[in-house]
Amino acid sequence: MGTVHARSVDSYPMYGRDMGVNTDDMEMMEAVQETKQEVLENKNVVVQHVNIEGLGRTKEDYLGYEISDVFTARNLVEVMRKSHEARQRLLRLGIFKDVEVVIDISEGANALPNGLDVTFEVTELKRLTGSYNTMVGNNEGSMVLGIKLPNIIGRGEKLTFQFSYGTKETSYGMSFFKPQSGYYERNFTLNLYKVTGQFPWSSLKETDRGVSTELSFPLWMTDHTLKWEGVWRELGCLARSASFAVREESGHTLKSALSHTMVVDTRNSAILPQRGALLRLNQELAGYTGGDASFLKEDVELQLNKPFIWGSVLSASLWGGMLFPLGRQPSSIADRFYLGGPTSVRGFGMYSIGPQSEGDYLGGEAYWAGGLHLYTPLPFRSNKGGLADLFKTHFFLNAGNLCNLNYGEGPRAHLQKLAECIRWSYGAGIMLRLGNIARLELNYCFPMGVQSGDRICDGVQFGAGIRFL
């Protein structure tokens, strides 16, 4: 965290001759002391410039529009105010290491009495960064290395090549980011990736090679992403007693999908929320621009957070989606939609809901779940603070179903057909809230409506990721 700094008058030299002042030039002096004091007392100022020390490669008039909000203060406490919140605005940006603030009267032959500039003191990230960390999904972990360039051509652009390594995908790729002058939330991500992927609850396994186009900005309360993909995937049998319905869907395709999201989040924590609400709309359209694919899919996700007594948090979740082949050609199980595991429906296996030939678990192109949550702190604490604070009990009630529809029905066979075989299961455990990274479950379940083909976990569940039901 950085400091606002206001330079003291009192700092001025003192009279005498050790301080080099004459005693013939003491009323000058004090008639300027008087003035410069009187500036910091005024409640009225006027801010007369705004400086940038420190700038190497950055342009500096993509840095006006963080900082031109500073001109608009009157007063002292104005100019603090807006000083910190255009720093925030210039870290936020991503290509500082460091800014700190001062402010300091007006000096020279403009000055005003109420006089003052500002000054950001700025400290430039490297030409060349590299990290490693670990990363957190459903139910699975990964080592991340990566190589930035930030800020390469000086209007907060960034370079991004990213290699990981997990449990379950390999993937490497390189990104371009470039953001509008002003409005930072606007932005434009170019990617090419390649990612590898197994899947044992399918017997599957899919490498992607593609390339993506995002472009994302707020609108009023609400933030959107537009995206292109164009990727050619290569899907394989993982084992040799892969069922024949996995072995069906072996070979390459190419998918061309346009996708639109949607989302207003008011919630405190993305990992443990408190309070607030999130509501995340997306769709896509394959085979509008080309490739093999062809299909409309929509997928919502619902969800409330209120505090209850005691500092407890209640928490309500809902999701659905469907997919709707367009054409004659029926969907890929790369598409299709997966549920139950410690992240979705608990007391079930990993992606082991629906439908499945052979022990294989093929997914299904409508689903929904909904989810019931208390969450309280540990009993017989002693006092608040320290680790602690981490720990949560977790009471759970879960339901879903996930199956495929014949869209020749009318939407009341629909509803009948998701309403049928509803799996549902409820249960307590802990959970740890890792930072803002992911959050741990160990969770005791008791799964219910258990239908032929289905994989339990009656018992003790381990579950570690980000998004949870």
The other form holds:
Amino acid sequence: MGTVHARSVDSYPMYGRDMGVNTDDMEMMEAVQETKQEVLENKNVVVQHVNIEGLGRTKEDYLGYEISDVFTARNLVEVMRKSHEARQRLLRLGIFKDVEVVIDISEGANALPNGLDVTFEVTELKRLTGSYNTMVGNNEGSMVLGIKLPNIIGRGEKLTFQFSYGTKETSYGMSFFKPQSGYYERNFTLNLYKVTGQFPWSSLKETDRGVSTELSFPLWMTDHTLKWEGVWRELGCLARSASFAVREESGHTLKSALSHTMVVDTRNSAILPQRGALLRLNQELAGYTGGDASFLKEDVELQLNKPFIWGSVLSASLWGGMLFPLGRQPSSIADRFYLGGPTSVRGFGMYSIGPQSEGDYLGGEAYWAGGLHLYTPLPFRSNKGGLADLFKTHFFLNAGNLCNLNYGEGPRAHLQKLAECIRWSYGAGIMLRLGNIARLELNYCFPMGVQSGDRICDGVQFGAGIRFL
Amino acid sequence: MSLAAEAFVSQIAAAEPWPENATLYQPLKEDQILLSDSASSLAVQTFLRMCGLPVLVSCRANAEYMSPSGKVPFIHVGNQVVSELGPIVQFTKAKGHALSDGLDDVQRAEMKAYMELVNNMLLTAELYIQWCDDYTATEISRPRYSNPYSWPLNHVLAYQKQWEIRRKMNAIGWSGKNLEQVYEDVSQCCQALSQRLGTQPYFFNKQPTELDALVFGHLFTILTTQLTSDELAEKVKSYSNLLSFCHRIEQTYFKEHEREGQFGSSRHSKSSLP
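Complement to the form predicted alone: the form predicted together with the partner chain:
The next block holds the full complex; its first chain is the one shown before.
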């Protein structure tokens, strides 16, 4: 392996990558031509060597786990299939720009007559990549600088920096990612950040400086994430006219929270899925590891999708959450739940349902929301494919409620509280899928069950987001 | 809020009478408040008592951050929030409660000049002693300031505050001074006040003004607060007319109402005047 490695290093600058691969490709074709006849007769082959060429800073032992499966192949079709799988596994690591596979007959003193050598020719990502963006929005312009150092130590570790310098606020983030060797899905992330958010519906400004560590791992069909987060939160009023209830929450607090998330996702796509279900369970325990905030927060999200007649999809979702303050302290405005807006209960203003004070929404300690959707392809569509596939029409029925519970009362009283004053809405609209991460919606909504203090959006409402009810 | 809108709001505010539930917010009296904040808070309370305006005192750990200007104390009256003595005087004036109406223009200018003197000398000296004298900062200011916060936020916030004050001292040229010079400044300030007061009951004879409230707030707090050394209080004590001035205001506006409670007693304070 070592000699091959050395050859590749000095051959690349001389001839360029493409030249090398082409010649190798031709050799491979010849090799395949020669052995093809035998393979079809089910003659066994033995993979004698698996080489990786083109490695610079990547440690070979890190890749061993990914490619070792190729050795188990017993005939050429299997060799090709397993090589292809190994290639996919290598690309998934996010450390190579390109991976090519070359299968050749073995040569040299120990070569068996039916021996094969598999060579992965990889091109590593550059040591450092940078990006530069400018963003404009919400009366604020900002410049975002990003720096990424993939595979920094040689075993898949990734270090990213992001720095955003805005006309109003500066924020930054640093994250270090380390996968377990041979088990990429089991990984560890360390984050360091400062973010600033402005929440006009609450006249609230929040600056978070924090550190978090995350451990992600799959378990049977589910994905789990264990997280510890320590955040220094600074709350302030967005304007002098903010309500006194928000003013009272101003100041510094420290939150130290342990959280666990479990996700089962069998949907075929995260945005506009056709079939499958999603279950997300999130629980957060704050205060146990120190800090000023102490509460237990439970949050659940369920979504079911089913294909319906004429290419339409029927989708149902249910969200719910509860926050239990532990100890004497009441919950903070920054921890409570918010509901309403074009991404949850449509027809209501953004997070403008439930308890409020002088027009500032204070959030609630318990909520539920449900949605029923019928997604259909655009009508009068001439042919499949093309731009029209990104659009869908939908009819929806949303309902939900957000309130504060008196935890002295029993669960019966809680259910009753959550069942009265239900806000609901119905309507129709069109939506646009943006890649596989976000979607835009333009709806005509009829809000119903409006309570005093709720802000409504009767008629056309535009929404953009990544998570939808 | 635009200036026009603010003017409009204060017009509205003027029309409303002083409510019963007007509240003054300050940091925690027992464990948190520092000399300078305590003095400012006492000045505002004295001013409101002189005006005969009732106010409830509420102690909050986050009072500093609740305040629209970031400084304590502030009052919440109706749906208005006003911080610091100067704006509060303006605000009560808009509501028809003023102490300095009887003064002529010359006296009013003189009053403003003396108030500036107190703010520039006494308040700055208090801040200097609290945050720039390392011994006081370590023993009293940082532990008390950060008392309500948990580790490690308490250290972060205390040092952040200390840096902020030190930057301010740099900007006004006080960072080169040593403790002796600051005490000397306090002494000079007291001398000026003592001379102006003379044998009158208040600075402008019979009628108390916001200057009396401000001077009382600072001097009384200095006299009754235990710091790492008694030198600051000693400087004030050498002016007997200022001492009796403090006694008089305490008797008139505080002792008559209730002997203990509304002000002045923090963990490290002596409860009454020497």
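These numbers were taken from a predicted model, which means no experiment stands behind them. Residue numbers count along the first chain shown, from 1. Just so we're on the same page, rigid core means the largest C-alpha set that superposes within 1.5 Å between forms.
- Large Cα move at Leu145 between the two forms, threshold 2 Å, rigid core: Moves: yes, 2 Å or greater.
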